[in-house]
Amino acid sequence: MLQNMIKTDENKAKFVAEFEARRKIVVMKHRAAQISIVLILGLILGVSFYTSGFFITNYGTDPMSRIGDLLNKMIPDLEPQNLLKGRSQSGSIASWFYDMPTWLSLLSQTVQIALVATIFGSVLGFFASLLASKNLSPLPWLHWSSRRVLEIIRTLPDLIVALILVAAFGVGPLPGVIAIALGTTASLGKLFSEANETIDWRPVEAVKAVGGGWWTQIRFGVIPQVLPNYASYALMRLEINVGAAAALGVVGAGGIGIELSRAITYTEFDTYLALLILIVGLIFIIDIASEAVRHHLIGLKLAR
């Protein structure tokens, strides 16, 4: 009996030793893999910095100083005693934002471009997502081809598409709307389809059990589950599209980007900062409004 107990203890000790040896090997392999990944990413980052010329001092100074110089140029020459005076008084806020009515009009146009593009993109993205969702697509080949089409559209930069459309339709908001709507359709189509693939299938089966067709199953079994996600993605895309609409104005696609391009062309860096402040403030407002809409859709009441 005693010999059996001693033998059992020896077996246990041997098993523990083997387990610890194997565990150390696994841990070492895991750590080696992590170190390799860090080294590879570091190498890629270093090559990227070198290729981009970020740390090259051919401009006479280091990159941080160049950024500091640019920021210094963008800061307006405001004078405390003249801050609240009229536009004709140098050093005042009004003289900094010297063309506010025109800027607000162009900013309104930028919002309209982004809003129309987001609406069209969201609607088209919704229908595309039904075909691109593996669990909802009527036919397997439709799922595969829809995914590939969305991928192709996503690879097209909005700026390049806008340039082509400006050449086709002329300068104005229409090229911007079409370019942003295409990008929005591709992005939201992917995000919506991923939301569709996470649904609880039981409500869909219940609708199907009472004789509901494919569209009826989508309408009553899928949409109520994914609507908050749809709204969140669409509102987030609206914020992105406001910035995109401002950028596309630089190539003649309408909106505040026209003034941004003019400010840079004539090296009016303080004007450029003023325009950026207006754009950022607008995005803040849109973000607050979109948060309220999303909370309303999911029934979330903020604590007071």
Partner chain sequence: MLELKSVSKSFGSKAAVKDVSLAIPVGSMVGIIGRSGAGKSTLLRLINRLCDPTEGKILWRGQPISELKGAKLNQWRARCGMVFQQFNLSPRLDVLTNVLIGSLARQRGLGPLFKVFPIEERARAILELHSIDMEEVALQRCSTLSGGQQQRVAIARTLMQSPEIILADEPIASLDPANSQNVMETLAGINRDRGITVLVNLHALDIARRFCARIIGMNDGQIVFDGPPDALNAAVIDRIYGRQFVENITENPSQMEVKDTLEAVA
Second form
Amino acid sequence: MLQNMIKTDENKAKFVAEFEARRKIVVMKHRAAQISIVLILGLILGVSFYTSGFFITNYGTDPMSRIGDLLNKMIPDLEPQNLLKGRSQSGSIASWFYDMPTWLSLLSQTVQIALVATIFGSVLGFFASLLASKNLSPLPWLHWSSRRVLEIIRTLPDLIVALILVAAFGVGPLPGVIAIALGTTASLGKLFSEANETIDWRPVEAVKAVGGGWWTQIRFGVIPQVLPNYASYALMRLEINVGAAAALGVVGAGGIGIELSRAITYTEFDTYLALLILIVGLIFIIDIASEAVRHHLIGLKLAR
Amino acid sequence: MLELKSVSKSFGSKAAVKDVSLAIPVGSMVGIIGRSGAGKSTLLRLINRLCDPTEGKILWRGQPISELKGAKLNQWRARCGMVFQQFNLSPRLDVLTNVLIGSLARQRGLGPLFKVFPIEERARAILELHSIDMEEVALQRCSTLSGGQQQRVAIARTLMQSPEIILADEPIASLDPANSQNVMETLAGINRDRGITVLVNLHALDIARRFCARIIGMNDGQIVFDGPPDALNAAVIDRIYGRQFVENITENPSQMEVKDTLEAVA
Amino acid sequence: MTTINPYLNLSRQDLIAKAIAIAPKLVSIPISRRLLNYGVWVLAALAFALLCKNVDMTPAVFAKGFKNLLRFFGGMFPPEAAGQEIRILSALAATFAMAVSGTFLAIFGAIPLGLLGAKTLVKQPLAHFLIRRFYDVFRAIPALVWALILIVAYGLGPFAGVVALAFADIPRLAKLYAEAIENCDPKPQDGILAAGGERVAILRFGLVPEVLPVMASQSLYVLESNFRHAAILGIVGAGGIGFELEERIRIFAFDQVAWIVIAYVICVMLLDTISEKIRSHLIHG
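Having seen the form predicted alone, can you show the form predicted in complex with the partner chain?
Starting with the chain above, the whole complex follows.
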């Protein structure tokens, strides 16, 4: 009896020792992995900060006070007693937003650029998505290659494209429209094709069984299913595009951006702030409107 | 006459239909029975050419249809109506448009892509809907209808094709008994009144016996029975459904109807 | 027996007359509704045409631009670095380094703001609403707009670019982090609470393991988009590849532009693929 007890105790101790040893190895492996991840990340960050010249850029004495100075310059000299007076009175809001008619028309141009680009981008993106979705593409290699083409376009920043287009088309809103439409086509082409790949195949098969051609299969089998998704993606893209169109003017591609770079060139920092407020307000309004429509669309989708 | 000459179909290494030869006269109503996975569905899909035979020939009125391609293939599909187990309607389109889809193979030009159909097609769609008592819901979305109603809309869509033959793939498998009865009566009526050849896949034996003058039994991709309902005896049913299945019937209430038939036969 | 279709032998008129007898409104759509339908389309088309005209989308402008564009494309082949490979590649490296640095700074800034913006941590509804709207306001400002003003403060060079990327991303990431925290499964936290855990323990063992992979994946996603934004910033003077590109576009050296663009696209696709791999690893384990 006693002999046995000792034996089991010994066994127990042995078992515990074994377990502890194994646990140690596991913990150490885990540690090693964690440490190497931290080291790699640190290395990447160090190299990045060094390569980007973050530390060697000569920005004078104190970065915080510099930005403080600038913020100070951006705040307009408003005088409470003159706040609501006319444009010629310094210290009034009207004199701060002194070129409102021009700015409003440029803001409207910004929205129009975004709208036209989103419409063209959605239509082209739809056709691209038909080629790029696995289940609809007429030929397998076309599916693969159109996907790659869309990916390549997506890597190109819209402002770089706009820069080239401004050189070709001259200063004006059209290069901006084409640049944004191109980016929209690529990103919506991908999103639409993902929507296409999740459809219920049965209605498509029915149209096929009726003797309908490829286009009719798309029209009556696919589109009714994906249209709400398409609309909500396109609206989301519209929100993004308004922001992009606001920046385009910097390279001469139309919209409010041109006033932004003018304000900087003439060191009108308070004007810069005024423009910023206008842009943020615009994007805010577009976002809220589009969000409302999108929620409505989602409601429609759930109701079916 | 619909003729199948040693038709085989395999998906990869798995054979779904093995060396099937058949001759079905124009105007007949034929029930195809068998367990799920026996190759009934594949057989109908081969005839409509939703899939291509690996071997063999299919002829309709002497014309080979197993080699058709492109526009010719679409023309054949238009002459050959298909009714599906899950109805395969577009749920977000209204009933009338779903029925009009049946006329698509006849349409030329861009009109249909904008849902603009000629007035006589609309008129025909309404008459077809009227013949199944569904004209009142013509502008409702299909998703709002019950299963039985949806299947009748799907039949109206098929009728819009002016088909010479209708292939129904388990048309009542997703329906309750009352709707099943209704849909089967509609199919039988189409066969009787219009002389359209109907091939219908069923797994319920009693329904097949009631509505079809000729029954084809399939098991494991092969035809194991072909004859009138009266010739279905216990041995034949055993061959179609397999010994295992018949023994399991008593434990599975959903298959009681088969058992009842078996007892009646015995 | 022949196939009979009861409606096939009817003449067109009879067919229509019969259908009208059953459901008059379905057969022919009333003129008023048809006009309304077409009217909506016509109005939409007119509005669209007006929009196109307003953004200079006219055949004349198009034709002229496309002629130039074709000439540019002709000039792109063969792509050529004109002996400046080292300079271009180091500018590329600087651009990607700018993206990484900017994202890193943004992550630091966004973590406390993300916590602050999460409904689970700041429960007061009005405060939550105001904080999130505040982020939304700043989210609307693109990095380029920040860069324009920061270059005034810090002079030309990547420092302003890095800070601009960070400023633009902090509210974006803060929102994403806040959503990640809100969407996190509360069951592990309940478990720790039930086991008698302190608030800190709940955060450390209930929340952090749940949200950390999601947050990391979203940070990587922002990093991917920053590879593109960083390239833009050079145009306004933050250095890197954007500057090199702009310089060459201005002198119409399109063979070099093509070389740079190809090198850039290859690098971005490579980095995207790596980042996507890590992201899917983070999410799916």
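Numbering follows the first chain given and starts at 1. Source: prediction; values computed, not measured. We call the rigid core whatever largest set of C-alpha positions still superposes within 1.5 Å between the two forms.
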Is_shifted Ser187 between the two forms (CA, 2 Å cut-off, rigid core)
no
Tyr98: CA shift of at least 2 Å between the two forms after core fit?
yes
Did Leu84 shift 2 Å or more between the two forms, C-alpha, core superposed:
yes
When only the core is superposed, Ala292 shows a C-alpha shift between the two forms in angstrom of 4.5
Superposing on the core, what C-alpha displacement does Ile25 show between the two forms, in angstrom?
11.1
